[in-house]
Partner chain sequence: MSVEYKTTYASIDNYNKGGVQMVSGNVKDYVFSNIYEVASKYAPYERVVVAKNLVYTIESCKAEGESPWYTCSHDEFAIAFDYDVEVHYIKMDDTSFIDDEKDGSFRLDDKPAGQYMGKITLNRGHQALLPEKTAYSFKAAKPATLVFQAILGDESNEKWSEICLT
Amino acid sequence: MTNLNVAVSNEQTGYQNFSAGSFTFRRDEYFAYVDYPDGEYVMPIDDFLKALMRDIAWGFFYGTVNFDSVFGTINHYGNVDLFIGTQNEEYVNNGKDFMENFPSEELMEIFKAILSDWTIEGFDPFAAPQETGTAWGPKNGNNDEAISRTRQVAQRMIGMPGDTEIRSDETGYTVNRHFKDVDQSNPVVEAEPGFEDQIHGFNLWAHLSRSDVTWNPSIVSICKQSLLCPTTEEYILPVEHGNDRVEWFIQCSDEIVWEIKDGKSSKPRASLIMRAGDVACMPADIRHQGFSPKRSMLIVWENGSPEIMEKIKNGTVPRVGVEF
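Coordinates for the sequence given above, by itself, in the form predicted in complex with the partner chain:
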């Protein structure tokens, strides 16, 4: 049988190969190669690393993380599917899809090892394209500091005593080049004596203007299981996120175009143009990818209720946010 796998010389490039079950991962100067029992799949290395960064940072996220139209992961919350073609109609219809299930911790450990070894000095897969170097070339150091950022998670509200700090110059978060015009003033809090720690406000837009990552929501306030997860977006969401539940977006500044495809077949369904003040809900049976021409502020609104997990497991999770 003809060997169709691309020759990758680790001796020449200095990168390591990795295995996860039946999958093998290799990279050369420009591409990532995913070998599986039925063949080999190739992705540009920068796209692969940016998608891998989100899959790791989001803990495999809600539902499906499509690195592109062929390769990705499906989160089952405790275990995760790694697939080729499972979410692609042509692969499925022709029996060319392949999937293997892993304990989440096991695959996460392998993914982190790949990301660490394959991310070279100067390349930040969390950053906007104009704010980082390239992923290309032979092995040259690492950027573990950049890829090990964890998202900020408030316990009640950002900036409250004992809670997560508000971003500032002092805490190492400078204002992003696209948000130099964002007002940095704080709300005027005039607390009566004894109530200084009980009433609290902060400048959410200023906090966002200092985000050093793109397409990576943090949590700023919690109302029982309601999680307000604002984020800043620039260029392209590095994955097509396949929903297993509805997901609400509130555009706070500038604009994002969302390309919506069918979750299973990837056939186009719609384009959403969201401008400041727009609210929209991603249905539970789609995949979406955002395009943000300028760095913009977006609130991703999540529901952490265990009830959602139960509904996913028993197949009763609502397909749309509201029926009217």
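Compare with the form predicted in complex with the partner chain: the form predicted alone:
One chain, no partners, no other molecules: that is all that follows.
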């Protein structure tokens, strides 16, 4: 079993210190500090909590979740690597990188404890900057209601009997300030008798216009192994995501600028501007971070094939969408 424990709270700030194996986590009014055998790493506390929120909500997600260019996690689906510098060429070349493996459930437990204790009243690490308070200052309550949101995951298509509900006034979701012009009407579906519970349609744009979180893909439909995961994006993706499989993006509205880096070294590789109607394929050997000046709608199309896990382990998973 891995050594996971909580230390005594800091008397000056009121925040608790945490440890996971060889890592120690502590915060003050402005920064998060990660101590590890080769030194100390520092991140702005708001950036750290926003990234930590996604890593928790996504269950460590597909592949690598880089909190920035140095610190992050790698998901092995059952166990997870926690690293500093392992995905950064300069850290590796200078022998300052460090990585330790943990059972996924154990590291998730400590991550949730950190997020709960370090998120103060009024700060919502899931929301856009204009929709949340500040992460800075001494310990002041918590915001467990906000950080305990769960991703919506459909088994077929949202809104079908027994599946995920549609976001609406009835479910308490209001239209976001940037999407006041989005048509809220629902499509008319006329099913043949006997097929009423199999034929369904809904207004995806209306659904997304009521999203109260940013950069958090929710699964709205599943067709065999194909997962359609739309999301709303505003400001900056809090992580640099290094996928372990090919990932497709469909820009539905407005604009996102993507900064693309090499997955292993963190060296810049490309800059991509996506506008409404654009489609892009993110290879499995890069990391990407998005910048959205206005809240936008993006469909993330994921491969949910169970066979892909074994291909990732043995190194046979395709790195690109198409080979010419």
